[in-house]
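Listed next as structure tokens is one chain, alone, in the form predicted together with its partner chain.
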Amino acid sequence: MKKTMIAAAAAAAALALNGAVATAGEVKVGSAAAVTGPIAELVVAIVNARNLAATHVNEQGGLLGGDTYTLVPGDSQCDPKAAVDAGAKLVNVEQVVAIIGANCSGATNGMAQSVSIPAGVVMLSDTATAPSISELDDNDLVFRVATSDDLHGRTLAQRAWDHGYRKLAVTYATDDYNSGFAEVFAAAFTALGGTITGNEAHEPNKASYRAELATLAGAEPDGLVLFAYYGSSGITILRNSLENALFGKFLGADGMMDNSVIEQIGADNLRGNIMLSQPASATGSPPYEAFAAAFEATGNAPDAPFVAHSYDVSFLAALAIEKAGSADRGAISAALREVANAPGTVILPGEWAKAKAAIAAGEDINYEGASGPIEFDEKGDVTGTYTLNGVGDDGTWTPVM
């Protein structure tokens, strides 16, 4: 009995290690995502977007001398313990050149501090928005294209004010993304002269929020600012509010931007009543449309939360490796700034062949991403551009002025 178990374990280990050795003609980048865990429903599209960038690279000549660009999955589970474990495997067993991910801010923070920074591996995050990521002592190894909540919260408050809102109620899910966002928003909106009539947390994943909403609606605000992920509480709150005529107007952010919101609540019920702020290049702008068309062709919705960022980090990691000229971990950080920041030949999502030719010709390039222009500052952060979306006549998310 014991022998068979040992034999089975040895066989499994041999198989794993055998696969782990990079085959010739392959460049590996770790793709850490919270595939299981509390935000599992969001992450499917995020992974698809990252894979799309890899497909673009591989279809248009591959990396370096024609090597395959391989994304190795790691499951960060939205839990820093799991993220450290996943990171240790990506960095050490898989020997990845860089890591994209790891989704939740906490998981990203743990993986960066405990694994990738000590190992000198660049980490490029698509979704971590917590301000604490900027404060890491990271030897210039941690980058993100997701904008810090600070900026986004203040921008949303200003937009709400500009749209004539003066009295607002706020509810937020108790997770790292939404709670920080709500705090910044409430402070900024009050500073503008607005009134926050109630600012309440809600525990995600409950079957009904009627009671909380009724309490918030009691102060008769102009609308509800809803910081939530659409799946774990956002849709339920919208439904409860509309069905019971508690709230009619909603403001929110990209955690709510998903087609399923419109599908489930109905476009007619939302049109003119909801505005969501999304940190992405405006729909209609060339970088966004380049990505959106390609992503839609694969059967995915381009306006799902964070997918534009996810495509960008995957594409940027490839650009940086190409620029560095080798799959050498140490060269990625500097190369990343060169390919992302102006000036240079403008590269849009999907334009791998053009980028490859430009790099080969020794030109400087400047990637303009689906999520924004992407200019990394000294902390590795970007300044976002935000688009305010509502439900358009065709029943999709459409920018509003």
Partner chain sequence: MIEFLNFYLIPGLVLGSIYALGAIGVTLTFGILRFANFAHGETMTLGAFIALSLATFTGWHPFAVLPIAMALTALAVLGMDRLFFRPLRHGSTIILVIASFGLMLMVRSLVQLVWGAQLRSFGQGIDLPWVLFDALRIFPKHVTIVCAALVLMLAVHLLLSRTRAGKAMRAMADSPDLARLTGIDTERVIVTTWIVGAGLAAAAGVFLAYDTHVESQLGFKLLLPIFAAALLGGIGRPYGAMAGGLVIGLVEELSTYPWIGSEALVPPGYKTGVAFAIMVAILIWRPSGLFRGRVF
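Under this definition, the rigid core comprises the largest set of C-alpha atoms superposing within 1.5 Å between the forms. The model shown is predicted, which means the values in this text are computed figures rather than measured ones. Numbering follows the first chain given and starts at 1. What changes on going to the form predicted alone:
- Remark: the rigid segments turn against one another between the two forms, and the hinge among 45, 30, 281, 257 is at 281.
- Two rigid parts account for the change between the two forms, and C-alpha superpositions put the rotation of the smaller relative to the larger at 20 degrees.
Please supply the coordinates for the form predicted alone, as a counterpart to the form predicted together with its partner chain shown previously.
Partners and other molecules have been left off, which leaves just the chain.
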């Protein structure tokens, strides 16, 4: 009798354990983000958008057999070395099955080359845009929904030309994102017939750039093209330029898109004098509107830089795991294209239950992103569009024609 009771208890314990694994398991995906560093203010909303996607998954049935979709944070600091350390912890200690992020191209390159590619772990970036990422020997493991600066740089050059600029000086920070952007822009602007009067690298985080700016201003260009992160050198360069009457007109890109630029330099000083280009979301489309309504309901601004892209990478990672049928690192890469690229049942942001049912029924699915159509090419890249922004009458970043 005693042995029978013990056997029954053991069987019940095993059944309970197996049930717990099936219904209350956890699938961990790394969320590498520059929560400290030169773009920390921007990253708050980026992380919130990633977390919203995870919430949608968990509220509508979870992953696979009901497992919790858990985003494990890692601080990549917008720095290659810090990113390698964060990635190593995510992959080797936390045992994540994929990584979304990292923020900043140098951090993404560093983490991919030193950690994720050797470990066979997919990386899916929402903000890394350097052309060099397309050339990684990545075994089809690095994807991004943010478009390459190869396209963005050529687009910004055309917009500068269209706005009447013919002679421009360029300064860029010495990192993968800003140096790659500057190279593409300079080549494209020259091809249009423009003149680059000076093209100089600068070190981030210096107290002053007055000497470098004085040299660039000496050739009397129409304006300064500034490729930098606002929190490392960008704001200081704007301030030095204006205080010393060296430059009054500025162009730049998404690395400068933060409200702190307007707050510290002043709306009146920048209005009509600065244009910044950034990747555009598909505003007005059903996918964007679905995301925007849900994100705004959490107290966040859906038009903040890259937040639509951030929701998309988090949702896509979950879709790929569901499509793969297991939390197998090796199966996620192939599944990403299957859930993102047409054709298939269209899935919008927030439609996790619909996606889960379609996958279970053996249907192909096609996730239509909040950031725009996501069709991964052979390099894991997508195409996209851009907006040009200036300071509006209300003192905020506003699209300009």
